[in-house]
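First, one chain by itself in structure tokens, the form predicted alone.
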Amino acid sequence: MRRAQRRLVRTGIIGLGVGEKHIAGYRRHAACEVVALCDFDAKKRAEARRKYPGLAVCANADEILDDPGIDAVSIASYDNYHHDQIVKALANNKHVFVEKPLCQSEGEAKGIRRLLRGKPRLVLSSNLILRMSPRFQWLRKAITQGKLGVPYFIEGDYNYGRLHKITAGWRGKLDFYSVVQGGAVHVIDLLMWLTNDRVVEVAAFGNRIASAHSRFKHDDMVVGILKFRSGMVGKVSANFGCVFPHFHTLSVYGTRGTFVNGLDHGQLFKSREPGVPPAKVALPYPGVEKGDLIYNFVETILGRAEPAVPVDDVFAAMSVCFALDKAAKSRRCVSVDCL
């Protein structure tokens, strides 16, 4: 009886960096209640208590993961904690919304996949937020309607433009950090979502020239070539050291038209003649907030909507990430192992 009187979905949030943005996302849904926040940083906990009176604030994620009164959890902790926290959340029958990357290795991903197969009622999704950009939603519809013809080449770059985040921030302190998993995953998911296609094979190279002589010991730039199931070819890069604003470059080449994403607006080219100007696509980019996928996540839990980022798509994007990391290390082409 008490269950019927309270809100339907009680949530906890682990990690109050980007995770703080999730609070507003949950609070937009009338059937959802944020009840607990967690961060191991004492200053962030003190600030959370000031800003969000009435919410439980803790230092240990297990207080949220073990709480039987919490139905869903946002995991926005450092990348190296994601796997163990996801596993514990699923084991305790909690729905999971996780910041990218899902986890850090193929073995971890396979373990999560096995757990989910045994708990089909649970919803797992990831914050692949570029799907919510009005400009990219328009582009997906245009591709589906054939306005670009048949796509045959697509490329995108994750230009992070924040070198200090890996040379001075928490990423540089981890035993392993992948700019592909932590950055390019957004663009990888975008390319597959836009074209409704899957990557089957990759090649990749990387370097750490931009972060040389820093404590960051992994590639800060990786570029990959993608072979899609349809025969389309793609290119993707993660460029964390670029002297450039944070931006997602994107070009889609089709047999009838080409789309190019720009800082101010997109451009749709429908002619090969140099004197014919492209059509301007002025829809907002990115035009989204970090918590904008959460309303749909809650709707999916309640059985009222299809997921905006289905679990199969989360694993598909991570499969490409793992293959790219292998290819950059081995200098060989690598088949994508669909998880």
Ligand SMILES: NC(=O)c1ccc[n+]([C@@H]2O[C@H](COP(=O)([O-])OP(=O)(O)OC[C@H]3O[C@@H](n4cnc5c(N)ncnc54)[C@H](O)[C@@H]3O)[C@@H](O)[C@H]2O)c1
Second form
Amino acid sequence: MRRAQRRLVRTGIIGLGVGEKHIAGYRRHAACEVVALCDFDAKKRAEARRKYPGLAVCANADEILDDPGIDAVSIASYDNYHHDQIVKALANNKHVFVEKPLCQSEGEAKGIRRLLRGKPRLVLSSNLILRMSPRFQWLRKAITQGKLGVPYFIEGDYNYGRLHKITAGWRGKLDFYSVVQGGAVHVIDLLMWLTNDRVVEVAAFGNRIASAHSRFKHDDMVVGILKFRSGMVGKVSANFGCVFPHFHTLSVYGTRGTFVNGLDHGQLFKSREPGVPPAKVALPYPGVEKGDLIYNFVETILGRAEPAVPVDDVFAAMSVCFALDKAAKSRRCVSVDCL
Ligand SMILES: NC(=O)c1ccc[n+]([C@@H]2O[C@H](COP(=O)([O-])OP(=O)(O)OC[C@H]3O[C@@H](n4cnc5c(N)ncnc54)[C@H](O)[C@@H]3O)[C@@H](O)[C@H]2O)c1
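Can you swap the form predicted alone for the form predicted together with the ligand?
Full assembly next; the chain just shown is listed first.
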């Protein structure tokens, strides 16, 4: 294809589980073209060739990461590959949209941060998709407008509801897997984004009762207490073994109102008087597709929009994850080192 005919942003996608959902996200943007897909599973590659004729399909991620014709990559491989693939992509001057978690350790995150500082033109974002939920977008606006007064307590749970994914899937086969990084990160980001606040200190406990007798060797349940910069306190949990639908519980308590997310709808309590019913918040939840942040990622690359998930927020959420894992292990309060 001649350069003049090329679309502006050429992308490649690594990992065709949730990564396949990224294709629709990129295709929604007129200035973007998906050119290559990668999966090390032969069955996935055969399926991809059938479903997406015309796209290059490869087994080795380096073919995408080393391709000078590719401007941006989606990294949707297993968690343990994210760091090395991000490093290679950045070293080769590619923008990065990485599935959560960004990486698996503080040392890895620091390395990525260092690389990014030397390449300020590059955009890095992560698929912290709850930010696109209409119900949570409404809530953020309500909090910003002061409808709940001053938030003083916030809590959220990542109820995974899919125990088999850690006892039988790839997550259980990794040397290291953190349910905080792999699940609670969504809620941690949500709590900070909703209130425009930052977590500064944490305490945490965990167990692996729900997955006992399986090959999963890490905590499947972690609960953390959070202290925010503003003085607000919070609680977050990663509950991978629950007998409960996949759901993000969320309660925000402010001096003038309380929001509670429910399975059917949200509720907004505006009175301390008994008998005054809450207002129903029926906006869709989650109401998002996994590729919904990608349009904004491309707009950010093109310099036409502010990032919906700024790079500092990605590192802030990961910093809290690292602190929670450290706190659960050491049984001590841990300060959050913002990376
Ligand atoms: N943002 C979200 O809400 C969300 C939801 C699900 C998964 N994820 C994240 O996406 C990533 C993938 O999870 P999934 O649920 O799609 O898993 P999955 O098993 O459904 O799919 C992953 C695919 O990637 C392939 N793959 C893995 N590592 C690879 C590598 N190094 N090179 C080439 N192919 C590779 C596998 O063969 C598989 O086909 C994980 O990091 C996970 O945490 C994010």
